[in-house]
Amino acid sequence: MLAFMGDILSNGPLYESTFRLAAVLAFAAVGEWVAERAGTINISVEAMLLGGHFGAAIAYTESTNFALAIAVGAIVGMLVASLQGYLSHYLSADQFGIGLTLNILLLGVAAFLQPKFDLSTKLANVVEIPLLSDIPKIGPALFAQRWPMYLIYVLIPVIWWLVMRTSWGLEIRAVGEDPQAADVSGINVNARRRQAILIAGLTSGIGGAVYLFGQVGRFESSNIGGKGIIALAAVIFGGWTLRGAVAGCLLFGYVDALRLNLPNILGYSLNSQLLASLPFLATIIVMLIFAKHTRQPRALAQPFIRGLK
């Protein structure tokens, strides 16, 4: 057991792909705290991931220029998250309705626009930090990547940032605790859970791109494959923190990173449908042990509508 435990610790491809599937996982993961903090439950963040995915997919396709794609996948995240503000937020439908209804949906658009491109994509270039990636083990993981990855070491800060250290920010928490309270003082609750999903739009659709250029390299409607979900459980893993959804994230791609490395690192074949089911199962493992001990904020997933409590 120990030796067995030795090989995993040891193995520097375990903690590459953790980045890798972590990075992707904390893209949809950090719009998606900022919507729950408004009080919206972003069901639709795996549609946003996924029109990412494919939008980026396309744009490339067409152009050849990553920056170019990724801006295009970032736009058509928002387009879906657009819809979703407008039906929950303006015609005040039911969150989970609306978003599962638009996974169903960009799950058939992409299934059936597919064929009508002859998409060509290819993975982005390697980038290596000079001195930070020569440190063992984690340097390669973290400094050593394909450069859309780089990005979420930007998108954490700056989002943290707009969120708590804004006035905008403040009043995404104040309509996400106290909606009435917030509408007294003058914060138009429904246009702040809006702009609260366009913002996980913006970043998951990025994170669609990412996952396209800095780990797939071609586009099939089945690479997203749950990871909305996943980054969603990472909030609420995180206690409705930024650090802790990173922490869940990071978590849930270490697991995903086993599915993949374990066969390697153990030298033998594993049941195939076992490992695929590692992700989910540690999902559903870590929703019924955090989700009752952390603090949601107290507004979640309620309406808004003026004067009623």
Contents of the next structure:
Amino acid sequence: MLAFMGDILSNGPLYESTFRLAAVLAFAAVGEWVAERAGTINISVEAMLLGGHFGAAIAYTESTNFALAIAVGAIVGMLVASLQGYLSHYLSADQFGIGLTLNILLLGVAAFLQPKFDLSTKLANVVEIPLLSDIPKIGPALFAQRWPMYLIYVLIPVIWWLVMRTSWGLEIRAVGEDPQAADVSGINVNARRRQAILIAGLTSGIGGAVYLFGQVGRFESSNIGGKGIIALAAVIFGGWTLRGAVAGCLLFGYVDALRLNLPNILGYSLNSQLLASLPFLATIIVMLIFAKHTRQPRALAQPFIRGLK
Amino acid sequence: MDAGRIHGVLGQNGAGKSTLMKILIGLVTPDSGEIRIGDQLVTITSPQQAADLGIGMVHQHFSLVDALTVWENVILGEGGMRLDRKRARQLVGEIGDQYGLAINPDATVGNLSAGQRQRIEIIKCLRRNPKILIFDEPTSVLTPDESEMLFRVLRQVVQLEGRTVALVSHKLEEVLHATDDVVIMRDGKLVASMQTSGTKPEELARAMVGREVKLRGATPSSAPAVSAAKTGTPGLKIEGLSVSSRKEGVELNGLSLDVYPGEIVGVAGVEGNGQRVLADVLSSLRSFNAGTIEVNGVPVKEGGAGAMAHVGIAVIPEDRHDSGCVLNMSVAENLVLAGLEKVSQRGVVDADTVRENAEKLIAEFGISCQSPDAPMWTLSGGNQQRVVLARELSADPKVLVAAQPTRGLDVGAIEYMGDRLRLAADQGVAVLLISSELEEILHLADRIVVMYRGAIIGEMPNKDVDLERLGMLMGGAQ
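So that was the form predicted on its own. Now I'd like the form predicted together with the partner chain, please.
Expanding to the full complex; the earlier chain stays at the top.
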């Protein structure tokens, strides 16, 4: 058993895949965190990831420019976000219903459109950051990645600063806690909520693009397959703090990495279906333990209607 | 309102005070009429705009976010990009010093007492330098000391800074004590306007309660001899009922009340003094911390949905859409919802019985609907209320609780409801009428009790009702 634990701890590839898998989740989770702090449970984060993934694939095929393709991915993510925001705020439709519908819709649209484009994409270059990448075990995992992956290091502090240190962010948090109070304080509640959803679209769209150029290299409509939902779980796991959400991403990324690397470590393979269910099983167990004990934004998932408490 | 004075706005619930104030801060848009500030004609469509026009409101519950700190709440909604924590904290300190409203800027609002929250509300409001300040029932959650301090601040902003203050209240003493001028509202109209000094509380009480009550000589038409009814075992006996919660504090405070079979007892009082909680307890929607409830001398075992209904307490709830009926189900279904076991065998609902029951009740209560299968939402408000009434009375209740039973109904429907309540009482039901409309109570009740801060603080028979005393009791003066 000890030897087994030692194998797990000393396994370099395990660290590396943990980071890679966690990073994709983190792109989505960072945006979802903003949306939820503003009071929206944004299930369509899955569709936003897929939209970014697909949009980036098309844009790269046409331009062969990574930066441009990532930007297009971000825009497609925001398009999905504006649909979510428009439907749930102007038409006051149910935000869960819209989210689910968008997730299924995007999957269908991507699968339908994929053959119409002759998609050709590839992985971006690995950029090793000097010194830092020499740290044993975690060095290569964190600092010897394909360059789009490093965007997450920029995104997390920027988003945190926006939400926790600006007036706009204060208003976002107020709107998620008590929209009526925010309204009488002179804040346009639904505008703030739409902006928060747009941020979710932006980061998830980037996340989808980064996943393409940083990890898989080739578009498949099944690539995203539940990552958005796990990111959503990470936000809940983190008790609606950004720190916690990132920790959640690392945990779920680790479990997913274990699934990929366990056969190598053990030297023989386990039932692959059983392994594939590991991340989801871990999500359920973690949620059972943590979901009750944290404090969620008080107006989470409640639509805002002026004057209605 | 003249500038530089404190104006009291006095009136019962439903008189239109809150609506008027909501219009001023842009939460409600008026259908017609003009608002002028200075010489300028304005239309106010949102709270943002009201703030721009220099109107600030100190809300009782509305505008603080519990999860944020004091300084965050004070600057919330000011826009801009940079969040200057240092400046904001300093600001809270400065305004606090200037008005004697000291508060720790880093405290989380959710942990503070009602009085402290109000300080923040006031600081937040003054921070925007308003010309006109509106205070909505500001002392309802304050201790006497805190109220006194509030009035001192009001004096200061009016006398030293020339602002205008509107103080909305239903408390006579407070209006007399703290204002320069007072206007009295009733039924959405302004009925009196006077200078406060030299005015007697009795005058205000009379103006607040209104004219109709003086014409009332002919009313309690079918009222039986009250003293005769008030013998034997009470149909409903409530003793020492207390309800408190962490969020709302003490809501019912040792309330005791008897209702005898054959009489209608009217619970008068300004809304928000626990009437809703009382109705909720009698509907098994809330549980209570202490006290007993007896029906015909038998204590009711609390707990579980429908516990009160099983022992014969029927309720016409305050909000029929919320807890009175299911709008998307048919009239026939709504009529049997409270007693499904009567129309079903071994868990299977018998459609014929449901239909017969519906046809019988539709005829008996004159419910106007296309068919028993018409969805509830196709009915008018008055007919929906008849469905609720028919269902509750068809269960042969021992006690009938009617909470604001005529709210939102037209004149004809109101009259019908009154007749039905009287009929129920004549048939030996103990009827408890909870209403914020005093006229309704004066019209229907045999006995009137006044509720104030979660307890009954006074009682009088309707036939020799003393309106001045009633008005004083409702204002909290014993």
